[in-house]
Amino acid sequence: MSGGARMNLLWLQSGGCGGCTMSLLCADTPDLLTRLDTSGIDLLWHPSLSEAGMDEALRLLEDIRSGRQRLDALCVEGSLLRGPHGTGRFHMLAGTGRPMIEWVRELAAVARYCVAVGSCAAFGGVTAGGSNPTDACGLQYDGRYPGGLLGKDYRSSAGLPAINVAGCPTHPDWVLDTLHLLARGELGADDLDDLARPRMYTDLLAHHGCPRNEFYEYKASAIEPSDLGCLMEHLGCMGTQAQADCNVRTWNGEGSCTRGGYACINCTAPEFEEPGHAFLRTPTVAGIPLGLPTDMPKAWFIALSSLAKAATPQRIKENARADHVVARPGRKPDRK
């Protein structure tokens, strides 16, 4: 906020698991509370981490929907439930009587600014996956494709749309960072993807940074989710695709998806939830994965993994189908 002036915040929760509010306790350095006050943040109401019980919560929301409380930001967390035919009573908010979606409609029509946090409230998510009986949607995104819940001309008070930070569950960092150059005055359009998603983290990809780079280079592909080898030709990994830095702002100082043996699933891009394959199989054609890096034409890629294979050193060929290092780097002699 601009003049020194504290930005205050509500949170919402609709349709999802809670993982993001999980995730957002391991804010570590610092702590969330700690990270919130120092970059001038006054959180109004969490529902699982204000004290404040139901009345006092429905009084401030009915404060905010009058216009006798200012709201500067509006943070939903899962996905909007639109369902059934459109009446939203699939989630109610209890002691209201009244959908959740109409709530976070009014809500966000005099939020300065509206952060839909996870990939559930920026597109749906795997809320909105199969069949999606409560015909789930993201504040503005419908799957791919913009709309959602507001509308896809929809913007906060500030002239910014919806901001997606996305991702399943989001890091901590993303949501603290977006909230913190809000709260600054230093977040604008052009500092959003093409999906509304803070450029900070989408910039990069999950791909840089990752440990397995060597393997990757060398095309020395990992067979069992155990071997130390890239995940990618086999084993479902996305990581050259999506765009996050989890493998350069990693979870809890160290950890990441692929540096814990688990494939990359591109869990901040919309629809991510049904890939059309198993999370951890790569649909190939001809022995050739059909998700390539986004920038590399395919062509290339045929050219280089084969003259990559031909040159794979010996050591990496063995380490790559190994849980645990098993041939160690070579030493030049020494000069006589």
Given for the second form:
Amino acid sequence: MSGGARMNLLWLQSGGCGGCTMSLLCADTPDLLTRLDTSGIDLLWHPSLSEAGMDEALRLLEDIRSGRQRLDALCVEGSLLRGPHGTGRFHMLAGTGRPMIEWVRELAAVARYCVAVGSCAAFGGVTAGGSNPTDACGLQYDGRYPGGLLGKDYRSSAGLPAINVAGCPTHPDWVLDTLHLLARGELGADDLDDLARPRMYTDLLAHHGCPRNEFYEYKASAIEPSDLGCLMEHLGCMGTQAQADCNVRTWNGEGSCTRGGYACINCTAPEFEEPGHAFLRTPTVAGIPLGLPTDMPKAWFIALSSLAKAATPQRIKENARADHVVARPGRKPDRK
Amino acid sequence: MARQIVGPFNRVEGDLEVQLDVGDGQVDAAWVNSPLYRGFEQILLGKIPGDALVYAPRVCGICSVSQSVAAAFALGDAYRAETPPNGILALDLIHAAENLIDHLTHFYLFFMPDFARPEYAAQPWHADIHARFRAVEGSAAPEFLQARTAFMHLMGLLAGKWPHSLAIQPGGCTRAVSARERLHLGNVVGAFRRFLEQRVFAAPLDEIVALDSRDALQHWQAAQAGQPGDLARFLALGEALGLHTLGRAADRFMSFGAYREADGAPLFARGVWRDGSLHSLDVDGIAEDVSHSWMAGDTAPPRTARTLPDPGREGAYTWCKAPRLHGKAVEVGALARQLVDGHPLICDLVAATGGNVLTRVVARLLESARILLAMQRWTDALVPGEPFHNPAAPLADAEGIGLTEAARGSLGHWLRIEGGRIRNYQIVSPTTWNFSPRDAAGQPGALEQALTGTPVDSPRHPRKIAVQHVVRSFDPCMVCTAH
Ligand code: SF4
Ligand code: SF4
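In place of the form predicted alone, output the structure of the form predicted together with its partner chain.
The complete assembly is shown below, putting the previous chain first.
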């Protein structure tokens, strides 16, 4: 599928919140419907958008399953619910008397591409949190472990694993750019990272482009929510580990988690829903935050931090603990 | 009489199945099934209380902020948090933006496309409605989506992102607004007001909120002929199809009240409307019945109720529990809110024809106008430089209740903390009320009542199209329902 060819798309929702579709509706300039069209994507059926009522939708699913209708891209949003006791009864597809996991298995088997939209469909996500009461998993991952509903050896008919457009919710551009690349035949195995996420958005960290970077440099830290300082030392920010371009490709105009005043909770990663500590508090050992940047030796980090803290300009110190700029740039540093 | 299974319903949030007994051209009885269960109340057990702010919004991607607000209120109630005035305004703005955009998303993307369907091809109004509202291809959808996206920049600025923000905290908002940003917010809200005034109403908002009776609405609509806005288009086809005769439930309505104004009173009042008049709400009268749900246990108030799936429960047909107020099924939503708040247009419409497909949609659009006007007021009231957040000190043992209104109606979170951990967490969502199953007394939920008597295969409403209107008139959110 390349050049002028168009790609059709079927979207199913299971054990999630529908938030990835809601996020998708926020696609910015052009709007979602225009963008699908200019990207060469035709909707076969989407539960929130399509006119086709229930009879038509069920007929479509049957036609795809039996091969009468070609399916290019199967998008699944929400976790796959295997419980109770492997029956899949926690989500029966309405009107069919069959569990959704059976439908997904059969449709994935005939789809040219299979796309997990959001961290639930990719890894299990929040629905798999706590005691995981519904035995939720992702399409091809169960948390961080390959497997999931389709098994680690699954390949769609184009030879790719389920593509994990992880995020909670996922960014409209991550989804639309992935689909656009697929429609153009320009997304191959090398374009996926080691968790089958498109590298087009996971080659950057949420930390890149964060407006708090200057505070980070000096470890000038926010203590309370709404402080302007870096959120890493005390308030749980995982932006230096989270693989996603959130602060470069912003959300809803100028937004991002850290711009909104709260920590990055690494929502594109498997098992982000169970960090093992309070989300908005940084766990520390002997005053040193756990979970430092992944590619920096700890000793260096500590040495640099104490140096940076000692060298912190007064302006940055003051602003870090305020919710608006109280010390303006250009002022002479106060000397003791 | 054959029982028919209807589903999946598209253009509702989440998955829904309805079983109908169809007699002589109409629905004799209905059973509503929420076929998806995820177990949020189980997932939350044992968690650090503040982490509820991560999990709760993910109950629902379409009323994510409402879930956050309810969780933040429950935590704030437990910790006795104080929110500074800016924080209250910021949370109101974020919450109002979601509720407003949900109303219009429902109107443009979920509800109106049904009237563009081929079932109505012979109707004189069909060509116009088809051109404007056809799913995906009509002129309204991309126009609305553009306005929607621009408006949701408010979320980027105030909440970081939407859905699933952590900006909403017991002590206020994590995002302080600068003087420049306050102006920007004003522009974003003002631009959306234009969309409402040019497309939705083709009239000034002040004119809409001043409509005070059924007659006034009819006069207003008549004056719109020639260049109708989308509300007037809907009213015209609503009249032609008799939408005011479809989907009446028990006319018992509840609202928890919403948006905290500076003087402490809510913008929309709290209360119950039944037997034709307004009453105060006794929150302790709420209990959830599980006699027809795949849930273990007995009827219990949310403070002490548990959620434990029992897929084998005899007589059960849904994952949804059946919340009742003093044993009665109630209807919640924009109609209930505006009625309880005493808006004269809605009071008059309900006095004339009760709660039905038409009044539910009119209430939603009227409320949209009221919300936008309030948002402009709140934006102006923000004081850059003053605090947006007060820290709240967690308590190891506490209880809290968070009550608010999502777009679809009353939402409550009941929280108990013991030893610094969540000991119990119960969520009662709007569609849990509206789409609840029968209770032990055999009393059906609001949609089940509303579907009874709905015409099937009638000349005016071919096939099951009227069933679809009734279902969608509630703007159901199925992921919230069973959570
Ligand atoms: S707040 Fe997080 S993303 Fe921003 S600079 Fe600090 S560590 Fe990086
Ligand atoms: S900043 Fe972090 S938590 Fe927020 S959306 Fe990006 S990856 Fe997810």
